[in-house]
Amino acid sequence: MSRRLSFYVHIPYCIKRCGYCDFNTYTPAELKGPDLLSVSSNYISAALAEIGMAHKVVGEAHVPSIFFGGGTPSLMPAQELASIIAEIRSRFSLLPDAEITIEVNPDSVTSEFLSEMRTAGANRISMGMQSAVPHVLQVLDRTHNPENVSTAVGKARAAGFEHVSVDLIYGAPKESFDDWRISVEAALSIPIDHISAYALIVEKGTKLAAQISRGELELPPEDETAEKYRYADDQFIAAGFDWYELSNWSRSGGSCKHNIAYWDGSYWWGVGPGAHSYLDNKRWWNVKHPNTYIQKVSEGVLPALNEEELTEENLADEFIMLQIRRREGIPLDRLNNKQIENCREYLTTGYLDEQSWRDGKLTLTQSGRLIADRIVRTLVM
């Protein structure tokens, strides 16, 4: 029986760097370039030559998601992602249902492009909305117009995009619990059946990291930041989004399958620059830099810069780290009895679910979710 991969496809390349970002990202500057479309000129024939070396690596695979990240995908000509997705159905089986998502920057999308998209076989946009407030957009180094969320989802769906998810960042510097009520609300007025809302990770090296480092900007208190949380899952849940990860919400069917792959210890390759990969309990990172990976993969070698052989120790603690975000929770059976020792304290303190618990199987409550780094830490020994 053919083995299931998931696809993902790193479009490494952006207008402008976000103050906050650390992704593996470049604009044209950073490349020495005078545009977008002379930087990436060779980058699609790269893209595709490495999808003909994951055949080969791999063999048969039924492909059940492909998700283009970035970076900026929908900067890129559509017809060329098209063509991704086209590699991909050739050497592989690309399943009937499978999921096939695009992330777009609502300034940049066009109508075009989501139609060519959609008729090449993408199915879902996720776009990056992160806030409704000019203000905390301006400090996030958001460049788009926060009205034009609502017309790049409306050219979605009148494309034909079965799913549409918008994602949310809270815990921003200058950023009132009024002005996260607003982002909210803006979000749930909008035709969407997904949201993912993250708090803000100040990551060094970033400009974000530098401006805190000198004083001129402050995070809000933690305690404001969780409240944010506790709003949001409150707003989502009533307006009929389920949580079914700890940063994901979704109405009936619109949960992300290509995410949930990562989280339940499924394959998948990922294309291009700085992409990693996870297939027979080995995981592998690509080169970072575009002009290396295109170089390399140039020359018939796979653009890998790095991999770790993963033991069962390390599969063990990842299954909780990533499990015990999603609403199924971690079966009691997968723990041993100090684990569940350790665990008792949080049950009868109202971080899990005491019914999931009797049902045997350990699940956070929305409090256990604001803490579950440190129940993690209590199970992985």
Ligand SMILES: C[S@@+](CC[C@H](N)C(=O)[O-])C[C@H]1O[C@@H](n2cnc3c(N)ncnc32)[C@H](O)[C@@H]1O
Second form
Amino acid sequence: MSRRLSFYVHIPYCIKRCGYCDFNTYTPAELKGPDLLSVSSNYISAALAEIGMAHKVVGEAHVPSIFFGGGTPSLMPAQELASIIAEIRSRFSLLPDAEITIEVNPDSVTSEFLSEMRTAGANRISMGMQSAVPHVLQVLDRTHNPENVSTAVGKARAAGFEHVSVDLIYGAPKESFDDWRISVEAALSIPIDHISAYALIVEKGTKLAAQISRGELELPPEDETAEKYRYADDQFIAAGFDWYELSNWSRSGGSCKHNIAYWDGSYWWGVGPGAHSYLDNKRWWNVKHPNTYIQKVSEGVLPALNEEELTEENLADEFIMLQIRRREGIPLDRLNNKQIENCREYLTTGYLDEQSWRDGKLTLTQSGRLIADRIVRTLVM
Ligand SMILES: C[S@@+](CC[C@H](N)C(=O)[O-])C[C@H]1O[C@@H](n2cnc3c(N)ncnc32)[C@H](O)[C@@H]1O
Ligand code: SF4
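Swap state to the form predicted in complex with the ligand from the form predicted alone:
And the full complex, kicking off with our chain again.
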């Protein structure tokens, strides 16, 4: 029987780096090129070659999902992204109901791009909205005008995209509670079936981290950020979204199959610089720089930088770390007696759902989701 293999395709380019972001992405200026098309010119052929290598390693496989992430995939010409879908389709068996997602930036998405991608088989858009409030977008160093989000979502719907998601960030410096309320209301006023809302992480080495350490910006109090999560969760649920993972909510049929495949421990191949792959208890990750990546692939060698073999113990710990964030929770029979005893205090203090516990599962309540990391530390030692 053929196995299942999802594809993540990394597009490592952005026009400008947002102050908070430490993703593996490069601007034309960082790559010392005049514009994006010239710095990325050999990239897609390298990605196509890596897909050929994946086929040599894996052999036959059914592909249930493809995810173009970044960076900013919507900066690439649609026919180049379409050629990647076509290559996966020709080497593997792309399932008829496969989910094909493209991350897009509201500023760099046109109706032509969207309809070409739809024709190529893409059926899900994930848009970086972040906030609807201009001064918060400014702190986040985002270039887009907030009104572009609903215009871009309208274009995606008109192009026939069934599934549209937006990403929000809460807890940025200068974001008041009312600002967050405005962003949540704005997200709920557009025709989407999925929302990801992430608490801002101040990543080391970013412009934002430097601004905070120089005292130019200050993070809002932690309690307020926790209240923002509660508020968003209540509003999303009232609007017909269900939480299915700590930072992800969807309307019926809108949950992201690709992310679920990661959390389920399914196999995936990450194409592109810095991308991670997971197959047969082995994880590996590619060289980080796009030029090194292109060089390696053009020499016909796998662009992996390093790999690790996951032991039974690693896999059990990962299962707990990922599964605790999900609505289905952790089946109690996957925990040992000590882990169950360590969790009891969280049950009596309202952080774990009592009904689920009686049904044999450890599931976080809304309060529990706010301290998920602390609960994980009592389970994974
Ligand atoms: C890497 S971006 C790709 C999408 C696209 N480039 C964009 O930004 O619109 C994916 C998402 O990760 C989230 N993200 C990136 N850095 C983050 C950080 N430091 N803290 C919280 N969320 C972050 C943002 O919500 C962003 O939309
Ligand atoms: S556009 Fe997205 S990937 Fe690019 S720097 Fe900003 S958050 Fe990071």
